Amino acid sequence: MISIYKPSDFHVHLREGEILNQALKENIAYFQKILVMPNLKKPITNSKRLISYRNQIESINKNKIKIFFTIYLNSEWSTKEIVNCYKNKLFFAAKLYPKNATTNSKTGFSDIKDLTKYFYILEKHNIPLCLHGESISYQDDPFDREKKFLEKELSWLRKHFPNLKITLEHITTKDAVDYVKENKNISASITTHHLLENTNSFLGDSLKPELFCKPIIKNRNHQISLQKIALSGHKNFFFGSDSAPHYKKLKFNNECCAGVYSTKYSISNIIEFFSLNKKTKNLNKFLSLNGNTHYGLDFLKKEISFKKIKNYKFQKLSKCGDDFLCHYNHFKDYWSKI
């Protein structure tokens, strides 16, 4: 048996429509708080969309867990509207996407310097900035996008806005681990699938569409770096699943959607990973303490207990509307809540 604080997930995609209802109910079952991403089909780029999306989610949530909202940062926002929404606690953080980096990001930035006026506002009002850390150029290798982002966009941002609180999300490389360790006012989230998978498991024997995500899963050397820093309990690294549901028909086709839907089994997978590596003493740091500390949040320290079930029969698909959602799981055994 293992007991931990009820975890927080600081990177969740709930989507819209029927998917929203199912994804949110799964998050309610496993987490005490979540940070919800804004890249909808019509992204959260004004207060009207923000309020509408909040109302949809809270009508299902009914205060069962604490939900923090993000806005999609681009030139459609006025700086005044951002400040007003933040002061009224309508959102918690701003999310920045490079153009065409991932799902529903076609209105992201092409040149990060074009958003300079927004960074002044975020820094002034201590609004956290969450980054999808990839530099997008179609002449470059997709496996190099994160490294290039650190060298180009993030280095510029850190130089000109040193007091801006930054989360480098879903990191995938040793380069990102080293960068975060060496800089102030920046932390990083790590997903379940980037911890547990690498290019060999993704496409070594056969291509697995269910593991296709952005940023793309990296090689074993990068994976080892992520695993070591997560297991260490380092204060600047914490859990953010980037759990991203898609319908099966969109995952298994000629143009596979990017996203790994990991919510249902994330905590079990993380517990098993830390247990196998004899680092369960650092589970609370990775799953609860570090993320909440980074964002300056209080959280419930009431423990919940898990027991291990050998050779558990995992649910690979769940019905959603007239299609299915594909669940990600890595290990054969399951840690079930008692």
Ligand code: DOR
The other form holds:
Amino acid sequence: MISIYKPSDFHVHLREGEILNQALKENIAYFQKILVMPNLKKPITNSKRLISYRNQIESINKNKIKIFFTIYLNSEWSTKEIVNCYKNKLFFAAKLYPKNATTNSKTGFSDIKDLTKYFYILEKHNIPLCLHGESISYQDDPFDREKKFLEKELSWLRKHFPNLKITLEHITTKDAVDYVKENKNISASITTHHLLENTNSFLGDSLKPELFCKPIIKNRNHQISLQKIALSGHKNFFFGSDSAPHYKKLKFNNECCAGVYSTKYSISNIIEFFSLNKKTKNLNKFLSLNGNTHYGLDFLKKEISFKKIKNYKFQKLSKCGDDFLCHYNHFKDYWSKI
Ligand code: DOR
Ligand code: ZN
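Please supply the coordinates for the form predicted in complex with the named molecule, as a counterpart to the form predicted on its own shown previously.
After this comes the whole thing, all chains and molecules, with the earlier chain placed first.
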């Protein structure tokens, strides 16, 4: 048996409509707090959309868990509106997407310098900035996008806004681990799938659309670097699942959407991973303490317990509307809530 504080997931996609219903219920079962991403089909680029999305979500949540919202940072916002919304506690952090880096990012930035006036506001009001850290250039290899982002956009940001609180989201490389360790005012989130998969499991044998995500899963050396830092409990690295549901027909098609839907089994997978590596003493750091400390938040020290079920029959699909969602799982054994 293992007991941990009810975790926080600092990076989730809930979508809207029937997917929102299902994804939120799964989150309520496992998490005491979530940070919700703003890349809807019509991204959250004004206060009207922000309020409407909050209402949709809170009418299902009914205060069961703490839900923190992000805004989609682009030039559609006025700086005044951002400050007003923040002061009224309508959102918690701003999310920045490079143009065409991932799902629903076509109104992301082309040149990060164009958003300078917003970075002043975020730094001044101590509003955290969450980054999709990939530099998009069709001259470069997609596997190098994260490294290029560190060298280009992130270095520029940190030089001009040294006091901005930054989260480098869903890191995938040793380069990102080293960068975060060496710099101040920056932490990184790590997903379940980037910890547990590598290019061999993703495409070494047969290509697995269910593991296709952005940033793309990297090789074993990068994976080991992520694993070591997560297992160590280092204070600047914490859990953010980037759990991203897509309908099955959009994943298994002639084009495949980026996103791994991991919520249902993520905590089981993380417990098993820490347990196999004899590091369960650091589970609370990775799943609760580090993220909450980075964001300056309290969390409830209420424990939940799990027991291990050998050779569990994991649910691969669940029905959603007239289609399905595919659940991600890595291990054979399941840590079930007691
Ligand atoms: O794989 C991904 N899917 N990465 C992201 O950054 C976004 C997400 C989504 O929204 O589907
Ligand atoms: Zn995401």
